[in-house]
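A single chain comes next, written as C-alpha cells; it is the form predicted alone.
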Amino acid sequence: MPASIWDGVSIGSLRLANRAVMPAMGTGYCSMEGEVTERLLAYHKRRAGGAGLIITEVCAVHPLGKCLALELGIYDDSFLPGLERLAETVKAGGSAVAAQIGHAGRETFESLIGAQPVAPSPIPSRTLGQVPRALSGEEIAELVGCHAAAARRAREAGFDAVEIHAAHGYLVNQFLSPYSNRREDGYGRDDAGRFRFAREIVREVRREVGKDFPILFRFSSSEMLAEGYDLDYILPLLVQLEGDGVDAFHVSCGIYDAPGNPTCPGMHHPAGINVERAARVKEAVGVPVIVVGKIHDPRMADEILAAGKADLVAFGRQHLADPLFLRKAAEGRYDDIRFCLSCNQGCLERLMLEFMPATCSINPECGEEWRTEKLKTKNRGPFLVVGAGPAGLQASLTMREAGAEVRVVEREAEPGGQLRACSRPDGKEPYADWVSWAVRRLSSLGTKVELGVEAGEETLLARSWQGVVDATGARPLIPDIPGARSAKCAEAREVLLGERDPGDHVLVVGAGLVGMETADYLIHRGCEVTVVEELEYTPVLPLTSHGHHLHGVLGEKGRLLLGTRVLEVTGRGALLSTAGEEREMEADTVVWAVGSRPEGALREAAERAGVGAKAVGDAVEPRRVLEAVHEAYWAAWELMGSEG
C-alpha cells in the first residue's frame, strides 16, 4: 500500500506519529546570549502537535560559529535549562523534537562574532565577502569534538534526535565542496579528504550519544552553481555516512552563493525542487530520506510518498504561514489553509537582509505568539473597514476572529486592492489565492465583503461606529511632464489587469518592484520592453530570489536603462535624457510605475462626520504586503482596546 503523510514511520529508534517534518528555520527569537526565550517557546508551542517531527533552528556548536546575532547556542552546559524547556514544550504538544547543530564557518561577519571567520580555505563567499582564516588541523579536531559535545547536550536536554547541518554553504558544506575547500592536507586535496570532516563529526557524535539516539544529516544535494558539486559527487559520501551512523538524510539544495538562492526556493522556483534528487538518494541509501523545498500542500506530499521518492516530507515556510495547516488537512479542510506565498520577505530576507527577527508576510501572529495569546477584546464594535485590499482584509479578519462586529466595504467590483494587479505576473498567483482565502475566511465568520460601495459621509453616519479602518490604499503617481497623461500613456495596474493593450513595444518608467514585475509580465507575453530608471541603481536587489529572476528576465529579453529620465511623452514614444544626452525612443505605450500617493478622502470625510479613522497599509504609505497585513492586525487590536 502506498505511503501517506499520515502514516507513522521510524527514524532509528524513534517512532514518529506521521511523516510530516517541520525543518529547521532561523527565527531570531532567542536572546542576545543565545538562550531560549518565552517568545521562542510560544512559537514552537503553537506549531507542536502537527508534524511528527519538529527540528529546531540551528544551534551553534561554537561561539565563533554563529551566523546570526540572535542564534541559539549549544556550545556550553549553561544553555541546558533553556534547551530542556524547548524540548519539553514541543514534546508536550505532541511532536517529537530534534536539535539541529552546526557552525557557520565563513558565512558570518567578523563584526558579529568578534573574530575573523574560519573556513577550510581562506576563500570568501560571494554573498558576504568576508575573508576567512583557514582552520588548522588542531582546530578541526576541536570542532569535531564541539559537534559531539553539542549532540550530547541535546540528548541530556531531552531532545529525541540531533540533526547535523551540512547544507547551504555552512562549515561542513564548505569542507565537502571543491568550491570552498582548496586544502592540500588530509582534509582536502581529493573527495576522500573533503568528506573527512563530515565523517569524523558523524562518527564522534555517534560515539558520544550511543547507538539508540537518532542522527539526521541535512545536506545540499547540489550546490546549484557552476563551480559547486552535484548529486553524483555527494552520493558516495551518503553511503559512507550511513555506515558511520546516520539514521536519516534530509535532502536540500543550494548554497547562499547560488544564483537566486535555491536554499529557500522563491516564487519562481518549481514546487518540490528537491524531489527527484531525493528519489536518487533513496535509491542509494537504506535509511529514511526526508525531502524539503517549496512543498506547502500535504496533498503534494502524499503524491511524493506514494511514488516512493521520499520517506518523510518537510514543510518549512508553510508552518510559518499557517501553524495549523496539517490539522486542517487531516480533516479535509484544505480551503481553510492559508498557503505560503514563497515570497521570502517576512522570513529569510527579513532575517538575513534586514537583520530583524523572522515573521510571515501573511501571518502577523508568526513570532508574536507570546503576545497574541494574551490579547483579549474590550470593544466589540461595530467597526467599519473601508477597503478590501490586504490591509482591509486582515483588519477585518482580526476583528471577526476576536468576536467583534465588522462591516467591510470596497469601492471596486472585486476584492484584493493592489494584489489584483500584483498577482498577475508569472509566479505571483499565490497572492490572488491569499485574497480568495481571506474572503472565504471572512464569509465563514459571517461577514461578506460589500463590493462596489463607495464609503462617503452617508456610510460614516449610518451607525455609531466604534472605529473606522481606513484601508483605501493609494493612487498611482503620474509625473508632471508634457504628454504624461496622453493616450500614449498607461498606468502599470491598467496593463497588469488587462484594461489596456500596450502594443508590441513598451517603455516602462520606474525600476522598482512594480516596474520590474510589469516588465516581466509583458516580456512573458511577447512584448519588447525597455525599463528606464532615474536613479543609478534599481531598488530591486538581484541577490534575492525574486530580484534575481526579474533582473535575469530583463537582462536576457529586455533592456534596463539606469540614470535615465523621461523628459516628455511624444507622439512616437518618449524623449529621454541619459547623462545630459537626449534622445527619442519609439514606443507604442509608456507605462508609469513611479510610485503611489496615499488616498486622503476617507480621513477627511471621517473628520467631518466626527468618526475616528485609523489608516493602515498603503493608506499610510505604499509598501509591501508584509507591512500592510501586520499594520492592519495591530491597528485592529488597538481599536478593540486589547487587554493583556
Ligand SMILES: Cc1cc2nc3c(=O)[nH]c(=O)nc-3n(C[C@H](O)[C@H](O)[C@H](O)COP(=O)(O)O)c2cc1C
Given for the second form:
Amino acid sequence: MPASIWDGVSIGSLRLANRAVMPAMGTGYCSMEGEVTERLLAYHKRRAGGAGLIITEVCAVHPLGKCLALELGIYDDSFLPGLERLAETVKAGGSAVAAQIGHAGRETFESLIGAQPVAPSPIPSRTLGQVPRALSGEEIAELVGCHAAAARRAREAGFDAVEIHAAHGYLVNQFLSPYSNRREDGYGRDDAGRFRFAREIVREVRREVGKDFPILFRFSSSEMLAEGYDLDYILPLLVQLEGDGVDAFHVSCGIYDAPGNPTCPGMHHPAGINVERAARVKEAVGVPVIVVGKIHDPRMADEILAAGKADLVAFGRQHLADPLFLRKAAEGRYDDIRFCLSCNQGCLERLMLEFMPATCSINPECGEEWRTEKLKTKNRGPFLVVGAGPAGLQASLTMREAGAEVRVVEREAEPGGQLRACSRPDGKEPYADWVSWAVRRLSSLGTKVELGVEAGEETLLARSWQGVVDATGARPLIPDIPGARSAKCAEAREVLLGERDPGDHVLVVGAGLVGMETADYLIHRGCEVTVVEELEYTPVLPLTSHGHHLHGVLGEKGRLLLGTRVLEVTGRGALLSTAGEEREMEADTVVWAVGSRPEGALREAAERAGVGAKAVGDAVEPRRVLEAVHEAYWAAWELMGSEG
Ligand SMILES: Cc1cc2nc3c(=O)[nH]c(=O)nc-3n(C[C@H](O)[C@H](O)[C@H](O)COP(=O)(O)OP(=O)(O)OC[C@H]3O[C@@H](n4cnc5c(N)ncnc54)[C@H](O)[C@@H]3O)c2cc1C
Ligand SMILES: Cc1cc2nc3c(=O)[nH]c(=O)nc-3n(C[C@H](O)[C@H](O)[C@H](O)COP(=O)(O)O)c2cc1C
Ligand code: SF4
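Pass me the form predicted together with this ligand as well; I've looked at the form predicted alone already.
To see the whole picture, the full complex is given below, headed by that same chain.
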C-alpha cells in the first residue's frame, strides 16, 4: 500500500497519528519578555488535533539569539511554566508537540538585542547589512551548551521532541556554509570544520535529553544562491548527524540572502519546491524525512508520500490560512478548504518587514483566536452588504457563519471586485480561487451573491436594515493631463480583464504593484513594455518574493524609467519629462496604473437616505486584501453587537 498522510508513523520513540506536520512559524504573539501568552495558546489550541506533529515557532536558546523582538525564549528555566502550558495545550488537542530551538546569529539587529550580533565570521548578510562579531572558541562551546540546556528544558516542559533550527541562514546554517563561515580554526577551514558546530550541538543535545527523546534537525537543503552551498555539499553531514543521534531530518531551503526568499516560497515559486531534494536525502539517510515548502494541498502530500519522496509532509502557511484544513481533507471536503495564496503579505512579510505580529491575509481570525472564540451574536440582522469584492464577501461570510441574515449585492456580472483583475497575471490565480471559495461557502450557508445589482438610495431604504456594510471598494484614478481620457489610453484593470487589447507597444504609467503586475502580464503575452514612474524608486520591494519576480521580469524583458512624468498623451504615444528634459515616446496604448480612490457613491447615497453605512476595505482607503478582509470581519461583528 502506498503511504498516505493519514497513516501513522514513528520518529524515534515518538508515535505520530498521521504524517502531517505543522512546522515552526514565528508569530509575534508572545510577550516582550519572550513568554507564552493566552494569545499564543489560543492560536495553538485552534490548530491542535489536525497534524500528527506540531512544531513550535523558534525559541531562542540565548538572549542575543533572537531575530524578532517578540520571539519565544527557552534560554532560562523561568520560561518553563509558560512552555509547559504550551506543550499541554497542543497535546490536549490531540497532536504531538516539538519545540524548535535556535539562534539567529547575524540575522538580527543590534537595536533589537542590545549588542553586536554574533556569527562564525564578521561578514554581514546582504539583506540586513549588520556587521557581526566573530564568536570565540569559548563562546562557541557556550552556545553548544545553550542548545543542550534548551533541549533539556523542552523535555522538562513536556514536549515530545526537539527540533534544532539549522536552516534559513541562522547561526547553525551560518557555520555550515562557506558563504558565511570563513574561519580558519577548527570550526571553519574545511567541510569537517564547518560541520563541527552542528555535530557538537546534536551530540550535546542527545547527551542532555537521553536516548528516548527524538531530535529533529531542520536544515536548508540548498542555500539557493550562487555563492551558497547545495545538496551535494550538505548530504555527507546528514549521514554523520544520523550517527550523532538525529531521529528525523526536516528538509527546507534558502537563506535570507537568497534572491526571492525561497524559505517561504511565493506565488512564482514551484509548489513542492524541496520535494526532489528531500527524495535524495531520503536515499542517503535511514531516519524519517520531513519535506516542507509550498505544499498546501493534502492530495499533493499524498502523492509525495506515495512516490516515496518523503516520510512526512509539513504544511506551514496552510495552517495559518485554514487551521481546520486537515479535518476537512480527512472528510473529503476539499472544496471547503481555504487555500493559502502563497502571498506572504499577511504572515512572513508582516512579521519580518512590517514588524507586526503575523496573521493571514485571508483568515481574519489567525492570531485573534483568543478574542474571536469569545464572540457571540446579539443582532441577527437583516444586514445589507454592498459590493462583493474581498471585503463584501468576508463581511457576508462572517455574518452568515454567525447565523445572521444577509443580503449581498454586486453591480458587476461577476463577484470578486478588484481580485478579478488582480488574479490575471501568472502566479496570481489563487486570488480567483479564494473568490470561488468564498462564493461557494456563502452559497452553502444559503446566501447567493446578487449580481448585476447596483445599490443606491432605493436599496438602502428597501428594508429596515439592522446595519449596512459599504464594501464598494475603489475606482482607478486617471490623471488630469491632456489626452488622459483619449482612445489611446486604457486603465490597468481593463487590460488585465481582457476588455482592451493594448497592442504590441505599451507604456504603463505607475510602477506600484498594479503597474508592475500589468507589465508582467503584458510581457508574458509578448508585448514590448515600458513602465514610467515619477518617483525615483518603486514601492515594490525586490526583497519580497513577489517583488523579486516583478523586478526580474521587467529588468530582463521590459524597461523601467524612474523619475519620469507623463505630461500629455499624444496621437503617437506620450510626452515624457525626465529631469526637465522632454521627449515623445511612441506607444499603441498608454495604460494608467496611478492609484485609485474610494468609490464614494454609496456613502453619498447613504447620507441622502439618512442610513448609516459602515465602510470597510478600499471604500475607506485603497489598500490590500488583508485590510479589506480583516476590517470586514470586525465590522460585521461590530454590527452584530458581539457580547465579548
Ligand atoms: C491589478 C491589481 C492587483 C492587485 N494585487 C494585490 C495583491 O497582490 N495583494 C493585495 O493584497 N491586494 C492587491 N490588490 C488590491 C486589492 O485587490 C484591493 O485592495 C481589494 O480588492 C479591496 O477589496 P474591497 O472589497 O474593499 O474592494 P473591491 O475589490 O474594489 O470591491 C468592491 C466591489 O464593490 C462593487 N460595487 C461598488 N459600488 C457598488 C454599488 N453601488 N452596488 C453594488 N456593488 C458595488 C464593485 O463592483 C466591486 O466588485 C490589487 C489590485 C489590483 C487592481
Ligand atoms: C510567519 C512565518 C514565520 C516562520 N518562522 C519560522 C521559524 O520560526 N522557524 C523555521 O524554521 N521556519 C519558519 N518559517 C518557515 C516555515 O516553517 C516554512 O518552512 C515555510 O513557511 C514554507 O512552508 P509552507 O510553504 O508550507 O508555508 C516561518 C514561516 C512563516 C510564514
Ligand atoms: S498571508 Fe498569504 S501566504 Fe501567508 S498564510 Fe495567508 S494566504 Fe498564505
